[in-house]
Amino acid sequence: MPRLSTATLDLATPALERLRYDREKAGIGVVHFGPGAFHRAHQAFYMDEALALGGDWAICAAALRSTDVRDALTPQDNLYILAELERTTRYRTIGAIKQTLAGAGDRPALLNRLADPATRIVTMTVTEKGYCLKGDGTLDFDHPDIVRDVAAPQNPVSLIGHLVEGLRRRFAAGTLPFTPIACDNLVDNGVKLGRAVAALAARQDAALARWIEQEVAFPCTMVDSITPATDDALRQRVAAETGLEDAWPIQRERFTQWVIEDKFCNERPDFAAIGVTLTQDVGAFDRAKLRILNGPHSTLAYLGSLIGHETVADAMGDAVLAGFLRRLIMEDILPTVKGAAGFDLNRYAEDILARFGNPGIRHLLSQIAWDGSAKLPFRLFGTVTDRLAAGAPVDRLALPVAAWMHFIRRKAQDGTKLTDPLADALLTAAGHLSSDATRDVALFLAFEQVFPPALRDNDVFRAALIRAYQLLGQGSKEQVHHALQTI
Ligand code: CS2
């Protein structure tokens, strides 16, 4: 079978639809920072719409370390093949990735890509840990990679060096900046992203900070689509159905949202043509999608774990967790989201609900599961901290955090891997669990980077895990329903 390629398209079934423009003359506008699946299902997939109304949109993706993503699409010209699975299944072919870049032995080309006139916006999805932030959102200048890039700034290795140094090349030639638009699930993403490269680059250069803070703009966004990750059950679909062998296509739902704050220090693409949402109000978008689809989600990682489902949907087919889901988001989330005018929380978390049901995505509650450390803060703590300041009960909201204190034990009794970037702390403070539960959760919220102080301080909360803790018992699928109908 034939290999995806410019050369191979035109042998493509019928049933995947071709590129929409000449990707010979599209330029490079664009540099992403992350071309993991969610950023070749969302952001690829708009600025694919985005060349076929024209002008050069084209994309430099650019992982900092793993060459991956790299060696699996220069084989294929950078093109993949995006299956949106709902009832039926559309496959469609994107192109909007001309150069994949990876690793120290492409930065510099990368580096030149950023300091390049023609790159005017800068993407990235690195997932939260990847902005090397403190639990208080700021950057964190005792991480390995940010102490690095102190010391060799113009050759970075971080997220925030690179774009410090981007930033730098262009200050230096007179260039305008480009449009740093952070696309991961950070509350205030770009207000975070802003202030931590203002603050690197005070590190080597008072007049390079000062003109980032008053030339750069740091545009906050909401970005949503189920991606599940790729498997070989999808490449063998993607070659039956398409008739071209891809490497590494990608899956998602139909559904995808992208909210940007408009803002931006230089030339974009009609976002809105392209079903964008540009507003001055992210926070709304952002708030209410992490705590009614994110927050859910988490919750479902580690209680649908624990009970032994491997997917969402599996999840959501058992009746007890879904309607503990379903008084989770009703009775605790809603109440605590303020949606943008006119915005209808219930239809969207009905529709978050359906989506989550969808039984076309295969979606791994231990994908989900992971780096909860760097996810439960943005998902479940605002919800918590803003139940407790109205005096409203948070027992159902801890019942996920405990499930996830208990998914930590698990995986340390069993000897699997913990994808978290705490996770050899996480996997220490396990081995010294007891049973104890207030002994037990006193252990987990003795972690500043996870739980802030007013958190950890709180008695009600610290109760309401406790008991959490100790309805979970050893975590058996019995004992998590029992907890599920209690609660
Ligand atoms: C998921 C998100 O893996 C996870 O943590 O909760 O990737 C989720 O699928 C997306 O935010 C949906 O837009």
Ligand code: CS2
Second form
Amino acid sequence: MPRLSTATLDLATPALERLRYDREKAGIGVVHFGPGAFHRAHQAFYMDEALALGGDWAICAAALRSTDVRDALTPQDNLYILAELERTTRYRTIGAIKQTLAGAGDRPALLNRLADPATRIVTMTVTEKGYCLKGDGTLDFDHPDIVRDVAAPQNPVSLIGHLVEGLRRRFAAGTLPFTPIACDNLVDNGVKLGRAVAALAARQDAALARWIEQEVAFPCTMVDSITPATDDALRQRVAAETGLEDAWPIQRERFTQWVIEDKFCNERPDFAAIGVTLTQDVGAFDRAKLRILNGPHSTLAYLGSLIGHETVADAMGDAVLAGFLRRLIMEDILPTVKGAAGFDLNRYAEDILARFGNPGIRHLLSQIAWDGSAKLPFRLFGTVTDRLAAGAPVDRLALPVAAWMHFIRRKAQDGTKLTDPLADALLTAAGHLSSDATRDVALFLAFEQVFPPALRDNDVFRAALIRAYQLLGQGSKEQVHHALQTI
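Having seen the form predicted in complex with ligand CS2, can you show the form predicted on its own?
All you get below is the one chain by itself.
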């Protein structure tokens, strides 16, 4: 079977959508750090849409360490296939990435791209740890990569170091700065990125730091689209349907969302025309996603896992669990969320419920359940706090938290791996659990890294947790269903 490339694209079956623009004429105007699956399913998709409208918005994709993406895409002329998963799957060629750079050997070429006036936007999906921040959101000057960049700023190794060096070269040349756009799930991601870049710049040149603070825009963003990992089954399906072999195809749900603060310091594509939401209040979208999507996602993960469901779609096929989730969203979560102007929260909630039930997406509950001690405080506890402040019941909200406790208990009993930053401490505590719900809940509430004092010391929340924990019993399907119908 022929390998996907510019030369073989015409050999594809009609199932594969071709490019809608002349790729040879498209210039590179974007540098992206972290070209993993989400970027190629999301930002690169949007830039592909932008290229179809005209303009030089092709991407130079940069991986600071791994060469995997470069090695997979370079023989394919950086083309790849995006599978959009619904009841029927749509296959689309993405050509937005025209160059891939990776590792220290490509650093000079990457820095030249950042300094090039043609580069007007720099995006990034490097996960939270890629920003080298401390717990308070400021740059960690003790991080080994930042230590190296302070010592040798013109030969950077960190993301922040590359941004500073690229901006320094533009500052020295009198070139307009590019707009750095963080696309990772950090609250106020643009604000944190801007502070980190300015802080590192200040270590080498106060004038550069002032220029960055005054002239460079760091818009906040929110991104959303469920993107399961690429596996051999996807590769085989893509080859069978399109007639072309792709070393690294990408799959995601058809729904995708990109919200960007309307704040730029250089040219940009016609974002509104390609489906990007420009707003002055990204925070409203962030909060909506966190509470209406992420909170229920974790709810499905822990309750569904106890019952024995494997995927989100499986869990949504459980009428009792799906009914509970709808009540949780509509009656407990939505009253705590204030949407941005023109943002229909009820419609958004209905869309999320429909997305969860998408049979084309195989999103593992076990994966969503990872790192619960770090996720629950952001996904559920804000909602709990607001409901308590309003004098409203929190019984339904306590159930997924209690299910997380039983999830930990079961991991300890089975001796299976727990993926969590507090794994060792949680499993040790779980070894002391008993059939006494009051005592068991107290063991978990003692984790100050997870439960803030306002919840840990709240009698209403504690009582709701104890009741929920008791109702779940040993986590059998019958006990979980009874709990879901009782609360």
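Owing to the predicted nature of the structure, the values given are computational and were not obtained by experimental measurement. Positions refer to the first chain, counted from 1.
Of the two rigid parts that account for the rearrangement between the two forms, one contains Asp231 and the other contains Ser373.
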